[in-house]
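Next up: a single chain in structure tokens, the form predicted alone.
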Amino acid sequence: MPLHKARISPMDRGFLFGDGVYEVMAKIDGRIRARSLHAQRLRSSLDSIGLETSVEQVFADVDRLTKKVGFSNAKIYIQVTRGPADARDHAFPSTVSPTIFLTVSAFEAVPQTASQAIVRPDIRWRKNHIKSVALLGNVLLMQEARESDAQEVILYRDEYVTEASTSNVFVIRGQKVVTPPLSDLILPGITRHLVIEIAQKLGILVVEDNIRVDSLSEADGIFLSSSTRGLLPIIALNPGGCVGNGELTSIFSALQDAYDERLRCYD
């Protein structure tokens, strides 16, 4: 239907409490990247929050969709929460229908531009492994990068790196690439994933290890990676200032080369 015919209730707890799980994917000429591990992570959210839902249903919706909308170039984006509940109450409702949303939008994938991020306290809850719709603290986050003329967010607890507000985060150390390792702090990225993946068959070494908030102006570069955004290269920090000598470095150019390839050649 079109999207302002579109109505939810206003006891669905994805509304009310921010109780669901969401995924975005990307689909490039005709094919919707990394399919398989979209699904994978969906099932893994969805059993983390306790909600029963088929996945293989939803994404026979996506199919269905993304066919009547006709875009061979799009981004998908999917929510589940856990539906409308007869009172607002913190636990679980006793009978659950989950509430399931779904938009296709045109999308192009586009290489990003050298961009830079203001470096700020991680302030979101722990369960960052569950791809949450509850993100106020992604949102004031990114919404202070924008007033800062920045285009993202490197996020840091404890004195150590996690992630970005909407991006996973990769570090060049000379002839090396380090990313922080998985954890419940840190969204398992699909962009993520395959970048590893082309990183080893390039021979490009990739480490995950934890990355110090401090050593992050000593990098010879800094990229983030996600679904939508690809690799985004990050020339500048706030604080911190130029990132290397302010310029792409030949590891990121490779890695960008081989991501741009791969975009259309993966299931």
Given for the second form:
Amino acid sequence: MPLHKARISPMDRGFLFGDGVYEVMAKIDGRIRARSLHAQRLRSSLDSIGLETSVEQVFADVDRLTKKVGFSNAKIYIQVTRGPADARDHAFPSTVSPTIFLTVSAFEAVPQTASQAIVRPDIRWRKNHIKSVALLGNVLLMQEARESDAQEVILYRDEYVTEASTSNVFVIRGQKVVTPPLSDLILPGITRHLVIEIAQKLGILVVEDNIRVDSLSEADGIFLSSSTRGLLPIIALNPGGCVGNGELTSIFSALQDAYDERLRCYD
Ligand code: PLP
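Having seen the form predicted alone, please provide the structure of the form predicted together with pyridoxal-5'-phosphate (PLP).
All chains and molecules follow, beginning with the one already shown.
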């Protein structure tokens, strides 16, 4: 239906509590990129919050909607909440009727240009592996970036980098690329997964290891990864100043080219 006709109850638990999960996928040249990885992650997010919904049905609806809308390049948003309840009670209601909200909007995947990031403490909750719609921490952090003329916020907890407010973090050190290991502190990014796969194919060493926040300023390169922004090179940090010599490294360029190729050639 047209967006202005969509209606959601004010008693929806997604609205009242942020009690829901989401996915964002890119459709490129008519195909949803990494569809099965997104479906798996949605399943895992739903399981983590104890919400039973058929992911197969959600994806069948996505297919119906994308077909109807017709863009061959699109951004697809999926949100599943625990639905409306009679009373505002924190605990789950006895009967649950999930609200499923899907949108498809026009989108072009364009290679990202050199950007700046602020570096801030990770103020979010402790279950960031769940793609929760409760994003107030991320919202406040991203707003701070915007007000500082930066495009992203790199986050750290207990002196170690976790991720960025809407992306995963990679650090280039010499011929090696380092990214924080998967844990409940970060989202298992689909693009992160693809970058590791691509790097292996290119013979570039990727190590999943903790990154001290105070080591960022010594990096030869830093880049961030997400489904909608692809690989975003960071050339300046605040605080921290210039990254490397302020130019893109050959490792980054090789990964970005291979990633763009991967986007267009595979599901
Ligand atoms: N980390 C956070 C907090 C995110 O919000 C996102 C994407 O929205 C990512 C990482 C990157 O995930 P993906 O590559 O699956 O888009």
